[in-house]
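Below, in C-alpha cells: the form predicted alone, a single chain.
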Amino acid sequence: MKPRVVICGAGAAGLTAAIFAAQSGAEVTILERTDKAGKKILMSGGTRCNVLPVRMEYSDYATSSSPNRMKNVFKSWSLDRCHMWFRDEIGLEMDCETESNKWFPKSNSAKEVRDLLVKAATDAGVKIEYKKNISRLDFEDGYWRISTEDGGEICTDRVIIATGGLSVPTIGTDGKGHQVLRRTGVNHTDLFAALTPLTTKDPGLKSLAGISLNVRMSVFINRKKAAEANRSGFLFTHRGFSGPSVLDVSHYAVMQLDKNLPLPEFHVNWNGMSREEWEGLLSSEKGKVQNLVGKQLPARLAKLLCDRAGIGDENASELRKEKRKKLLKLLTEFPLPVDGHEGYRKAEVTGGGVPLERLDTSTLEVTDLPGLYLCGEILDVFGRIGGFNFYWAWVTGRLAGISAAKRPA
C-alpha cells in the first residue's frame, strides 16, 4: 500500500513537495484554504514570475538559525539542477536576464508558471482541496489527525506543513500554520514583515514619488554599520521608499520598532560617486551648482538636494565652504527620514520562523514528533528578493516531500 502524505498549503513549497513525495511513490493529498492554488506565485515579479536567481551566495539570505543548518539545506539540491527541473521536468520556457540575476519565464507569465506546477502535481496523481482551512493538528499513536474549519478530519502518518507566513495577508496567507505548530510544541522565532517598503513623513521626499534611481545604502544602528544593501535600485513612493536596494535592508527597521528600540539610521549615496569625485566635478566644471549636481542625478532630487544645502543660483566657483561640504554630505551620505514601515500588506516575505534547529535538516522532519515535515516561508530564512525566496520554497519543498515519501512505515 501507497504511503500517504497530507500537505497544507498549495503554494510554491507546497506543490512542490506534493510533485516531488507522488514521485517517490506516495498518495498525496494538498490542503488549500483558499480557492486558488499559488496565489503568492501569480503576483511574484510584477506578475512575472522571478522564477530563480541565476547565482546566489548563503549571503544572500538571513536567519537566526545556524548558518550552517541552513547551507545543508541548500546542498540537498543545487540552483543549476532546481533549473534544470523546471526547464526539463515542469516544462517550462526561460530567459535569463543576466544584469538583474534573474529568471523569468519566457512568456513573462506568473500564471504560467503556476499551471505548470499544478499540471504536474496532478499528473502526478496529487490530489487538491480546497477551501481546507487548518485548525488543528493531534499527534495520537502514531498518526497525526488534522481537522479543517468545516469539520473535516483526516488521519495520516506523515504531514507536511507548507503554510506560509504573513506577508499579502490579501491572498490568503495569515499565520495559521505557526498557531496550529505551536500548539504542537512547535515554537517560532519572532515574526516580522521583511522585505517591505519604508515610510516617512518628509513632504519633500515624498513629492518626489516616481523617481528612481541606483544608489549605495547603507544601515547604522548606534552608529555603527549593520548592514550594506546588495542592490541599487531606488524608489521614490507617495508613502516613502522602495525598490531593491531599500527591501534589502528594510528588516532591520522593522525589527527594531517591533523590540521598541529607535530606528536604525539609512544613509544613502544617490550615485556611488565618492566625496572626491564630486569635490573633483564641482571644482572642475563650470556652470550653477544645480545644473551640475542634475547632469548626475534625477533634475528634481538635484534641486532638492541643494535647495536643502542652501545653494540657490549660485555657479560653482563661488560656492562657499560651508555650503559645499553640507552638499557633499547630502550627496554621498544622506540620512534617509525614515519613521516606519509598510507591514505585512506590502512584505516580499515573512522573516522569524520555526528555527532550523528544530529539524532535521536532511529531511526537514521535526526532529520530536515524527512525521511532521515543514518547509517553504513557515520557516526561520528568508532570502533577498530577485528569486531568493522561490529558490528556499523549491529546495524546502522537495527535500520534504521526498523525505515524507521515503519515511520508513
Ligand SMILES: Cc1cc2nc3c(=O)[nH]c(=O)nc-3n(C[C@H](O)[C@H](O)[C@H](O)COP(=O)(O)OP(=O)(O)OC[C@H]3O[C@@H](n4cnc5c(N)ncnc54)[C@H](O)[C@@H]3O)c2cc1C
The other form holds:
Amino acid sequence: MKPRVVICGAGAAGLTAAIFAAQSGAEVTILERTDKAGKKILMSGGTRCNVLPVRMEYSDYATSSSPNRMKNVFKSWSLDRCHMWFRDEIGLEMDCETESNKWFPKSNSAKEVRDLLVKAATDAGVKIEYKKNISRLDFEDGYWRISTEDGGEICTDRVIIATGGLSVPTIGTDGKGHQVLRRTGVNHTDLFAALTPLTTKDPGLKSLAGISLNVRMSVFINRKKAAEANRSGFLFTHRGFSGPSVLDVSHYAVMQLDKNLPLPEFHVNWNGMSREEWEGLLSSEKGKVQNLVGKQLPARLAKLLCDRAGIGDENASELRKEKRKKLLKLLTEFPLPVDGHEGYRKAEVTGGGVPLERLDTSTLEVTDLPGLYLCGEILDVFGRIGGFNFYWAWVTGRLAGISAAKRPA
Ligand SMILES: Cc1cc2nc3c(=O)[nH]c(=O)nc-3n(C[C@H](O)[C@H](O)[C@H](O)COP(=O)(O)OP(=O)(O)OC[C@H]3O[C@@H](n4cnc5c(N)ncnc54)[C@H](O)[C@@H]3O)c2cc1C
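Now the other one: the form predicted together with the named molecule, given that the block above is the form predicted alone.
Let us now look at the entire complex, which starts with that chain.
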C-alpha cells in the first residue's frame, strides 16, 4: 500500500512538497484553508513572480538558527538544479534579469507559475481539498490526527506543515500553523515582519511619492553600523519609503520597536557619490547649486535637499561654508526620519520561526515527533528581496516531500 502524506497549506512550499511526495510514491492530500492554491505566488513580484535568484550566497539569508544547519538544507538542492526543475519538469519558460539577479517567467505571469505547479501536482495524483482550515494536530499511537475547523479529521503517520508565516494575514496566512504546532510542543522564536516598507511623518518626503532612485543605505543601532543595504533601489511612497534597499533592512526597525527599543538610524547617500566627489563638483562647475544637484538627482529631491540646507537661488561659487557643509551631509548621510513600519500587512515575509535545531535538517522531520515535517516560511529563515524566499520554499518543500514519502512505515 502507498504511504499517505497529508500536507497542510497549498502555498509555494506545500505544492512543491506535494509534487515530490507524489512522485516518490506517496498518496498525497493537501488541506488548504482558502479557496485557492498559491495566493502569494499570484501576488508575488508585482504579479510577475520572481521565481528564483540567478546567484545566491548564504549571506542573502537571515536566521537565528545555526547557519550550518541552513546550509545543509540548501545543499539538498542547488539553485541550478532547482532552476532546471522549473524549466524541464514544470515547463516554465524563464527570462533572466542579469542586472537585478532575478529569474522571472517569460510570460511575466505569476499565475502561470501557480497554474503550472498546481497542474504538476494534480498530474502526479495529488488531491487538493480547499476550505480546510487546520485547527489541531494530535499524535497518538504513531499516528497524526489532523483536525479541521469544519469538524473533519484525517489520520496519517506522516504530515507536512507548510502553512507559511504571518505576512499578509488577509489572504489566509495569519500564523495559525504556528499556533497548531505550539500545542504539539514545537515552539518558534520571536516572530517579526520582514521586507516591509518603512513609514515617516515627514510631509516633505511623503510629497516625493513615486520618485525612485538608486541609493546607498546604512543602518546604525546605538551609533554602531549594524548593516548596509547591498542593493540600491529606493522608492518614496505616500506613507514613507520602500524599494529593495529599504525592504532588505526594514526588519532592523521592526525588531527594535518590538523590543520597545529606539529605532535604528537609517542614513542615505542618494546616489553613491562621496562627499569629496560632491565637493569637487560644487567647486569646479558653474551655475546654481540647485541645478547642479538636480543634474545628479531627481529635481524635486534636489530642491528639497537644497531647501533643507537653507540654499535658495545662490550659485555654487557663492555657497557659504556652513550651508555647503549642511548640504554635503544631506547628500551623503541623509538621516531618514523613519517613525515606524507597515508591519505584517505589507511584509513580504515573516522573520523568525521554528528553529532549525528542532529538525533533522537532512529530512526536515521534527526530531522528537516522528512523521511531522515542516517546510517554507514557517521555519526560522528568510531571505532578501530577489527570489530568495521562493528558493527557500522550493528547497524545503522538495526535501520535506521526498523525506515524508520515503519514511519507513
Ligand atoms: C506581496 C508579496 C510578494 C512577494 N514576492 C516574492 C517574489 O517575487 N519572490 C520571492 O522569492 N518571494 C516573494 N514573496 C515571498 C513568498 O511569497 C513567500 O516566501 C512564500 O510564499 C512562502 O511560501 P510558503 O509555502 O511557506 O507559505 P505561503 O505561500 O504563505 O503558503 C501558506 C499556505 O498555507 C495556507 N494556510 C495557512 N494556515 C492554514 C491552516 N490553518 N490550514 C490550512 N492551510 C493554511 C495558506 O492559505 C497558504 O496557501 C512575496 C511575498 C509577498 C507577500
